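Here you get one chain, nothing else, as structure tokens; it is the form predicted on its own.
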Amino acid sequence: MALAVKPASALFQKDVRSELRTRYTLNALLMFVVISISVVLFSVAGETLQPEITIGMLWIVMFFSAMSGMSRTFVAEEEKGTTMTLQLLASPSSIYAGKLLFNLLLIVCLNAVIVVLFLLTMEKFAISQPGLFWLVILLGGFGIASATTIIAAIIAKARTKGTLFPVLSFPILLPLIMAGISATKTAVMGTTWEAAIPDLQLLVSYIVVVITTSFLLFDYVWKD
């Protein structure tokens, strides 16, 4: 299947413009973060938490966050009954590539968002590898990303699709999270970049393997 680049384009820049107009699922992600995190900090009571322990908490927090909104990504269509007009005037892979492209731009600005809170909340939180530790951040979000953008196209027809997403996501993610804590850790703690180098490769070859799967499969997906 050809990746025509002008639909895929033209496609990212009209949910970048509905969303900004209705910020419907903007300002779910960004409650959902701000009550998570209270939540954290409330049950916590003012204790200092180990590194280990808030790097797990970080992950968890992003997940779920993902899980709040991502869902969206193709039920909008349905619900505007636009799905067969972009199937006459799109590609299948074009499709993808322009949900995929604003998908990623959401979720590392939200990632970026929940890194922020946690530094500023969270005592003893400190990155010694920031670059290190902003590539698994980035690298978590494209991963994140490229595996919701197919889910959500699966249950978008469904009737059960808020318990759907989260049911398929997460053991299709769990790997991706495993690698990310890891490598998390690996900056937060100190130690040097080779450290990180199996876990960076199992993120790029994950992010690899489910953007080349989903593009093979999203025309069967899409039209059935």
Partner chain sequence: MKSKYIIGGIIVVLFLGIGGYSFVNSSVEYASLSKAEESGKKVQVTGTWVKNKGSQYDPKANTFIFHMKDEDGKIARVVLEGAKPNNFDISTSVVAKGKYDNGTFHASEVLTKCPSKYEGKAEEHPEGLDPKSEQAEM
Given for the second form:
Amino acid sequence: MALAVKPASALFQKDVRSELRTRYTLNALLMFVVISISVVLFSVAGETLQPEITIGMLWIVMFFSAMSGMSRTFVAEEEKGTTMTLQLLASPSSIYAGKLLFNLLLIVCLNAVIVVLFLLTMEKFAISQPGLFWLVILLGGFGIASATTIIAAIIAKARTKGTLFPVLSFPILLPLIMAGISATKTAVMGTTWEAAIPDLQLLVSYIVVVITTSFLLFDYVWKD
Amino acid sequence: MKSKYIIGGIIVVLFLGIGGYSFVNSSVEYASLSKAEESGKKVQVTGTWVKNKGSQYDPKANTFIFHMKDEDGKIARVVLEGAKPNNFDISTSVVAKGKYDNGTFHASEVLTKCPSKYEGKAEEHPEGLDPKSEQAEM
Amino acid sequence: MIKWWKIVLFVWIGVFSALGIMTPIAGGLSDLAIFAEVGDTRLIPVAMKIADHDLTEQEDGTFLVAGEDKYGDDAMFVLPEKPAGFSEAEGYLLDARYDKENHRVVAAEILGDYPGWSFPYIPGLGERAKIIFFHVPMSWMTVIAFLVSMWFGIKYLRKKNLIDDAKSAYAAGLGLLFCILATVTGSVWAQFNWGTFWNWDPRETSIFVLLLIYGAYFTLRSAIEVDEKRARLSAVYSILAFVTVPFFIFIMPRILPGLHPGSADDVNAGPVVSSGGMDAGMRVILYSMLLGCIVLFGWLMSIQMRVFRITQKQEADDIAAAEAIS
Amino acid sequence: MTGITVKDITQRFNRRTVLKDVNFTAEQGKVFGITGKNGSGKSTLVKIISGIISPTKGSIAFTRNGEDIPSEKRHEHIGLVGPYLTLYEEFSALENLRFFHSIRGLKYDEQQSNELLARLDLPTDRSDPIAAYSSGMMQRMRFAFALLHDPAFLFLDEPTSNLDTDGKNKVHGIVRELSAERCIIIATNDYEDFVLCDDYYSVDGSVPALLEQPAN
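Having looked at the form predicted on its own, could you now put up the form predicted together with its partner chain?
Next comes the full complex, and the chain you just saw is listed first.
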């Protein structure tokens, strides 16, 4: 695996700088998060929710925000027409690594914002295992980013990019989401964090499997 | 180039194994009573009906109450909001969906599992239905 | 010109479907005893053989016969009426219950003659057990088709031959068909057996995810216009789905306890997987149906490939003709 | 030897054969031309050689000083100019060059980059995004992109489009200057570009003499 760290980090920095300059994704994503949490709050209308339902809502908001943001890195290159330029600049694996890094950063920020907003707005959403909770959110975010990065590269080459993205992502993400929800429930309502070990193992192995496969398959997606 | 796929393949298989193994201990949907208590989540507990403690249906409250023993041998009182489930008497195991709270399992649904043995002769009687153990109890 | 093996295939599937549906379900004394112990008075089908052709008329007008059940356990059994041709009959298939005190099988109705071949009675399943001959092969075909599709996807990525991509897509199409059939049959069965069409049992979850993946695969294909690109990207997607979904298809349902036969808390570890877990006759029919489905799958594949080759040739001819004019 | 050997390249799109069994060898010291009518597959062939498109059939071998360059390392040795290349328009010229340097793992030197821009008659004092550049300036920026890492293989697809006479002369000058030590391939329909070539391959078999002659 000709994974060069330098090109990847250069691409990552370029994407961060480009994002900070144009703010296409950031602004839209923030608004998306605010809107979807508002919808949740409207529908709750002051009632106290069961923790299970709150956790479900949290993961729904995390999933759909990821769906509106994760495809951006590749779709933007495709729309700008810079895909070929990138192909001439670096090897496919370093392109994938750079894009993955960017998506990881994006989703960590995104999830942090979502969770903080949830904690602020949801009454009686007490977490019994905060350490485990944040670990699960972090791992869940990494898992979502790792699976959606290669799917974003796939849909960037197709028509109907926006609608296709969640359709392709959901079945692949389902094992991760189920393990993530289960571990989050343990973190919120459980008495020991050991109960979440199998779920954490699953999250980690999912991430490793998906990233490794993506590295192997990315050449085929990337080259026309 | 080829070694890339071999190494990648080994990593994928290895971690698929780890992920699969972690499912052994996982409690994605089904759990034991003690795990239900630990996690505080709404879970599905698989167990058997403790026949000698009987079962009763309260038509006024529309609740069906019985005792169940989970796989670890822990016994809990189960209160089901609803009527007696189908095939309850002959079931080999039951699955109760609900929450565990202070020694009582509040079930929203109880599903019964009947012997799925596709073998010729029912050699083993379902638990509690063996004529010999029945006589011993009497 | 119909080839001989196609006729064999039709006959094969027809015969084993008919055998699976028509073969009566009949229990023995031990099955009756299970219900008698809990005071359940339901009637179940049992096969009783006549030991000697001696008919004793009782006070209430019923007839008492000495006999044995299909497993060779001796018991007296009571017939509600005097059947015609009793002296020649070998035995009867009865709808009966068990009279514990008198150790008697009491028949409410004579369903038919003693069946030479019958499936065991499975408490709680009854006639519904027969769905195994259709539902299980369909679920297996769903997974096999998925594997075949991915295999040709990988082959396309290596060789870049569009025929492999067509094979991959056709396998996935047939997989989707089998997947829908397996889901529907399973769901209908669940309604009658568990009392609910859908329970999110691990097996149900796994087939649902497969359905979603097939759906996503075809959505992706429809969204790409260039043949080569479509072939490449859909192959990548099916590999990606394959490495994540085994968590569901193969591991989770077998390890997690569940209502489904074959899950972790099932003593037999599945009627098909474990040896000796299933009645030999049922197993023969199940495996024959599976074999029939595999051959049917291959045949449907080959038909679609022939259509593909013909259209491809037609298109090539059209292009050549257009080029010749210009 | 430094050069490229193209062997049996066939490319199909939607079952339509775009290129069929293309074979040629381009070597250092000679300018190689690819000609053909519009839409005959010149650009496709250049993209295949550059590694942007993987061909349906066939192979391309890159040799530098007698050593074979594996396909995953080729992007380090290739410089491509083509009308389909887009640079990062939200960044300024220098920012683009800095990114190209860092992603190639090269050390960025502002002095050197300014020299490169000046050599291509591009302004060195502008810090606004290149989106505002004219099409001629954009074409010069593409040359900056292709020349910055001093590649051994230079592929020029319609290199003088959008350029005025000065620009064309500049490009021809660069080609002559670099051709001695580099392997240059020019895909063109332009007669003035074509006269630079020592050898050529015609994608559709059309005769280069029929190429559009200059108007005068």
